[in-house]
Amino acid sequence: MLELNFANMMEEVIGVRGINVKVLESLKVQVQEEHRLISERKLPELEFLELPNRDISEIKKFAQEIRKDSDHFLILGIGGSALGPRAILEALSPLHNLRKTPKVFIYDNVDPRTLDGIFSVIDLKRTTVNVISKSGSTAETAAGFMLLWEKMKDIHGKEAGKRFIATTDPASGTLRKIAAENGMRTLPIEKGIGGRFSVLSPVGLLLAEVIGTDSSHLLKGAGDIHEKCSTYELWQNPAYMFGTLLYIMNGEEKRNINAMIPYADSLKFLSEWFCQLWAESLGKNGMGMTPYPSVGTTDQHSQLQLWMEGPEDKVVIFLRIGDYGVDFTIPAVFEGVDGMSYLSGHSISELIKAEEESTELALAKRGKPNMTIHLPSIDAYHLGQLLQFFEIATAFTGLLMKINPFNQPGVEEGKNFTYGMMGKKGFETKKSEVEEAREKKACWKI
C-alpha cells in the first residue's frame, strides 16, 4: 500500500521552517467539514471517486479488437485526455514502441512537425484512432480528428468509421453526433468526470488494455487507496495530510512551489500529469501552488542547487520506489580506481535509493521541507493507488482553500481568442480584440 512519510515537513524534525503539530490540530474541524462534502458527494464532479466500481467489459472488448486488427493505436486529445494515457503508457510499458504492438502514438500539441512524423511511421490501413474529447469541439483535438478523418476516408472509404473510437459525452456533443452518424465505436466520459480527473475512466483504461495491462488492477488499487482515504481523521488519511501540509506551507510559510520528483524514469510523465491536476485545479482567485515536474536522480544535477540554496518558496515531494522489478549488480572492475571501486558489488537499485534518501536528508538538514510518497512497486495496482491518491488530495485541497477545484475559468479566455482567430461563429468580437492587441504590440519590437 502507498505510504506518505511527512517527517521532514515537521518542526520537530527540520526546525523552525517546519510545521508545528498544533497548527495541524487547529485545522481538524475544517478538515472534517471538507470531508463531509466529499463523503456526501456534495459536488457532482466528485464522480471520479466512483470510477473504481464501473463496468469495464466494453473497454476490454474494444481493446481486444484493436490488438487483433491494428498495428498502431493513435490517441488524439489534449490536457488530461493525453497526459493521463501517457502517464499510464510510460509507467507500465516503458519503451513500448520498441518492444510491443500495437505501437502507441499520442498527438496532443497540434505541432505540424509532430503530426508529419507520426504519418511517416504509421500505416493508416492498420491504425485505430481514439479521439478523446468530452464536448468534441476542443480545437486542437478537432483539428487532428478532421485531418485523420479525411485520410482514413481516402483509405477505407465507407468503412472509415470502424477505425475510430470516440471517447466523449455519453449523450450529447459534437463528437457524439459525428460518431453516431459515421458508425464509430464510442466510450463514455460521464458528465461528472472532468478531464484532469478522467485517467481512470475510459480515457486512460482503453490505452491500458491496448498495451496489455489488465485495467481492473488499476481500479483495484484506486479503490483500495480510496478506502484508506475515506476517514475524516487527518492523522489516518494520507491524501488529506498531503493536501493539508502543502496548504499550511503555502499559507503560513509562503512556500507556493511544489517540486514533484519521482525516482523512476517511467514516472516522469506521471509527474507532468500531476502538474496539470494540481495547477489547473488550485490556481484560482489569486491563490494556488505552482507544481513542476522533475525526475531523480537526473534533477539532483540540475535543480538541487536551487532547492538547497535558492529562495525559501519550495516544498519537495519525493516518490520513492520499493521494488523496481529488475536490478543489476555493479561488477568488480577498475578495482584500483578509488573513484569507482567503492561501487563494486552494490546494485543499481541500491544506488538510486541511496541517492533519493541522501537528497531527502540533505534538504532536511538545511531545514528545507520535503515529504516522501513510498510506492512499493511500479505496477498497475500501485499506479492506480497513486493516481487516485493525487486526485483525492487535489479535490480535498481545493475545498480546504474554499475554491472550486473542478472548474478552469482562466483557461476559457484563451480558448475564446483562438475561436475568434480561427473564425468560429459567435466569437467575432474576440477576433477584433486580437487584431487590436496586434496593433498595440507592433511598435514594441527590436
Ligand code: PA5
The other form holds:
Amino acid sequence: MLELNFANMMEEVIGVRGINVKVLESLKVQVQEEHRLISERKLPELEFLELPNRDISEIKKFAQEIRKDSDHFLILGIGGSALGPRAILEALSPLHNLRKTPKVFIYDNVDPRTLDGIFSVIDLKRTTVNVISKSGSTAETAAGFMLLWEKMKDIHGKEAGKRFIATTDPASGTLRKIAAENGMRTLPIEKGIGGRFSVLSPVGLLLAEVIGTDSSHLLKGAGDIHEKCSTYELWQNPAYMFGTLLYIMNGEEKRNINAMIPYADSLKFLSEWFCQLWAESLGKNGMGMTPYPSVGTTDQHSQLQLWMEGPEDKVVIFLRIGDYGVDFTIPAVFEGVDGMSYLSGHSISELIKAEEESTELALAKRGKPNMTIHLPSIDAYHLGQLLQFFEIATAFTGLLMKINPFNQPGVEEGKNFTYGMMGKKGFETKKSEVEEAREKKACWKI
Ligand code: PA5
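Switch over from the form predicted alone to the form predicted together with the ligand, please.
Below is the whole assembly, all chains and molecules, this chain first.
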C-alpha cells in the first residue's frame, strides 16, 4: 500500500521552518467537517469516488475489438481528457510505440506540426480514433475530430463511424449527437465526473485495456486507497494529511510552490497529470498552490540548486519507488579508477534510491520542508492507488480552502475570445474586444 512519510515537514525534524504538531492538531475539527462533506457526498462531483465499483465489461469488449482490428489507436482530447490516459500509458508501458501494438498517439493540442507527424506515421486504414470530451464541444478536440472524420470518411466511406469511439457525456452534448448519427461506439463520462477527475472512468480505462493492462487492477488499487483514506482521523488518513500539510505550508509559511518529483521516468507524465489536477482545482479566489513537475534524478542536475538555496517558497514532494520490477548490476569495470569503481556491484535501483534519500536529507538538513510518497511498485494496482490518492487529496484540500475544487471559471474568458476570433455565433463582442486589444498592443513593440 502507498505510504506518506511527512517527517521532513515537521518542526521536530527540520526545525523552525517545519510544522508544529499543535498547528496540525488545531485543524482536526475542520478536517472532520470536510470529511463529512466527502463521506456524505455533499457535492455531486465526488462521484469520482464511486468509479472503482463501475462495470467495465463494455470497455474491455471495445479494447479487444481495437486490439484485433487496429495497428494504431489515436486519442483526441485535451486537459483532463488527455493527461490521464497519457499518465497511464507512460507509467505502465514505457516506450510503448517502439515495443508494442496497437501504437498509441495522443493528440492533445492544436499544433499542425504534431498532426502532420502523426499523419505521416499512422495508417488510417487500421486506426481507431478515440475522441474524448466530456462537454463534447471543446474547440481543440473538435478541430482534430473534424479533420480525422473527413480523412476517415474518404478511406472508410459509410463504415467510417465504426473506426471511432466517442467518450463523452452519456446524455447530452454535440459529440454524443454526432456519434449517434454516424454509428460510432460510445463510452460514458458520467454526469458527476469532472475532466481532471476522470482518469479512472472510460477516459483512462479504455487506453489501459488497449495497451494490455487489466484495468480492474487500477480500480482495485483505487478502491483500496479510498478505503484507507475514508477515515476522518487526520493522523490515519494519508490523503487528508497530504492536503493539510500543504495547506498549512501555503497559509502560514507562504510556501506556495509544490514541486512533484517522482524518481522514475515513467512517472513524469503522472507528475504532469497531478499538476493539472492541483492547479485547476485549487487556483481560485486569489488562492492556490503552484505545482511544478520534475523528475528524479534528472532534475537534481537542473532544479535542486534553486530548491536548496533559492527563495523559501517551496515544498518538495518526492515519489519514491520500492521495486522497479527490473534491475541491473553495475559491472566491475574500470577497477583501478576510484571515481567509478565504488559503483561496481551496486545496482541501478540502489543508486536511484540512494540519490532520492540523499536529496530528501540534504533539503531537510537545510530546513527545507519535503515529504515522500512511497510507492511499492509501478504497476496497475499501485498506479490506481496513486491516482485516487491525489484525487481525494485534491478534493479534500479544496474543501479545506473553502473553494469549489471541481469548477474552472477562470478558463472561460480566454475560450470566449477564441470563439469570437473563430467566428462562433454569439461571441461577436468578444471579437471586437480582441481587435481593440490588438490596437493597444501595437505601439508597445520593439
Ligand atoms: O478538468 C477539466 O474539466 C478540464 O481540464 C477538461 O478536461 C478540459 O477542458 C477538456 O474538456 P472536455 O473533456 O469537455 O473536452
